[in-house]
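Consider the single chain below, provided in structure tokens and representing the form predicted on its own.
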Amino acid sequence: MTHAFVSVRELTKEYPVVTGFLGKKATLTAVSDISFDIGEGKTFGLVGESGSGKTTTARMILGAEPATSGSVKIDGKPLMNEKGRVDPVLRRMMQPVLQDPYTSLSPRMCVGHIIDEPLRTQKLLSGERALAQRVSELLDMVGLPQDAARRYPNELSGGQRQRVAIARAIAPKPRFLVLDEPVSALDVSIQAQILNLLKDLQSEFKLTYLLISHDLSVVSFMSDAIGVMYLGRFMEIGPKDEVLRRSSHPYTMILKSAASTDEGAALPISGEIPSPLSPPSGCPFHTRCPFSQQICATTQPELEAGPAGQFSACHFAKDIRAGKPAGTCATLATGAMGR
């Protein structure tokens, strides 16, 4: 059985804000109640509409954000010390890799002190011939030439800009890399070449990844499981064979859809995701689903879990599952199910 790295459990996370003229009261539900975990080694990816709470996600898991309620842990041990901080040993676990390379990168350093800037930070090499050797062996690693140390990030190329990013992060040889959306910024050309690095980054260090992404092409070529997030929510969430090919809730199925390249294939989707002010009633997602009933208006579903570790968070997700769902989903079900 594979090591759970990392562990989330019942992770919530709240923002009191003043709405309206009179500035009234209210609570802003960014995340809630997630759970999951991530075996050693393997990747799990976050994938839904911008604000369904993913980077809120990461932030919390990597202790950039504190959680309202829920814990995390990491190698076993809790994210948060006594004192409400996170483990120090801990953070060092740790590493983000930023969506923008244009932006995460200092202009005014060059290449080699950016990549060795938290070895500095944390004291982790002294000396600076050390330092210089450390800086060419993980240009070596990311596909960089070694003159890129002395070059500054707008010399650089998007893709290369990202591989700067990816060796800074793998520099003080982490364990766990959180990826918030890392070739979304970058041409298609250059995307699968950064996906692919980090693929072998991972093999070869045993790396364990959270990956966030709104692209589900990218989080089925990465992943090992798959979280579908909607307004904070699970809507879907298990192994990723199980999560994309049999697909039980029809929020998946659309992004499913979306991706395909089947122009037939698209179903209907309408309108933006709500406000986390004032979610719907019922199921989070029962205001833009095509295939919505009454229940779906008033009853929020739980996650239940299907026949191979598979968990939906939709009241036909058995019928979905069976191919013979009643009512409107009958459409849903031969149209995508074979997908």
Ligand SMILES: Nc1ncnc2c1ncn2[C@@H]1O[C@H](COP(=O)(O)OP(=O)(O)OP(=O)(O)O)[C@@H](O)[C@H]1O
Given for the second form:
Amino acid sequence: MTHAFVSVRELTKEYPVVTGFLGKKATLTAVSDISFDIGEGKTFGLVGESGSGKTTTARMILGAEPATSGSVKIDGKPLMNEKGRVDPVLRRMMQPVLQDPYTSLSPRMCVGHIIDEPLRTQKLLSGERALAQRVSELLDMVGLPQDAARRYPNELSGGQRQRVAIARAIAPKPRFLVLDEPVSALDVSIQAQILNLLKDLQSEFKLTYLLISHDLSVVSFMSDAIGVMYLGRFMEIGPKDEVLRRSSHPYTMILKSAASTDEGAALPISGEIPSPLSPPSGCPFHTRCPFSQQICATTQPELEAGPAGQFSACHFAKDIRAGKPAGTCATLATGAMGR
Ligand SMILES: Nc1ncnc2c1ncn2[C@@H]1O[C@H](COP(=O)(O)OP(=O)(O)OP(=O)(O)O)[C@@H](O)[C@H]1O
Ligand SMILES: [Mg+2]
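Starting from the form predicted on its own above, please write out the structure of the form predicted in complex with the ligand.
Starting with the chain above, the whole complex follows.
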């Protein structure tokens, strides 16, 4: 069995917020009771629409945001030490790569300095020659020419900037990268190059990835396991092939349908995501689910195990899995998305 390098348990984040003209206090639950493991050298893909809680989950795992409750362990050790601070050894093991290389790279620093800054500030390497040597190796690793070291971010293309961000992230030899929408700001043709680079680096250095994307095709290309989030909760989670080929939650099916180029595959989704300040009763997805039944409005389904390691929070998961023409699930089971 693969060693769980990252272990997340019942992670929840509530934000106190002030709403409306009267300044009423309320609680916004951004992430609710999220649990998953990532095996060493594996990729866990977190997918869901805007506002579903993906970045909040990532920030808690990086220790950038305190969790309201729940725990994170990296390499078997609690992320937070007894003093309530992020364990410094674990902090060094993880690095984020963010969506927008235009804003995440300092415009006044040349690329060489951007890349060696974490090595200098964390005193991981000293001496100008050693630093220049390491920058040169890192530029090679991410497929940038050596003269890029003297250039500034505004002289580079979006894809090149993301390569710089990746070089900076791997400079301190981390074991775990949190990739939050790493290719969303890039042209589609460049996206594949960056994703392939990330895959190559992963296999070369046995890196573990948490990959966040609203794009199912990105998550599908990269991940070993997938968690589908909606309004801060997992709707479905499990091995990639189970979640994508034998989906047992209507929300996963709708995301697949939206990503499909096959016109006949379209499943309808209506309305906007409800406000996380007043989430629907019962199943959080029921207000937009084309197959919603009475029970869905009243009772929140728990994540229940399917036969092959996947968990689904749908009252009708068994019927969907069985392809049984039970009630309205017949359409789901036999429809275009039942492939
Ligand atoms: N500091 C904060 N205070 C209050 N609410 C917050 C805060 N940060 C995030 N939220 C809310 O938490 C919810 C989840 O936000 P989050 O950024 O995690 O979503 P996301 O899935 O990353 O979305 P996107 O795809 O747009 O990046 C949203 O409703 C957001 O408005
Ligand atoms: Mg986000």
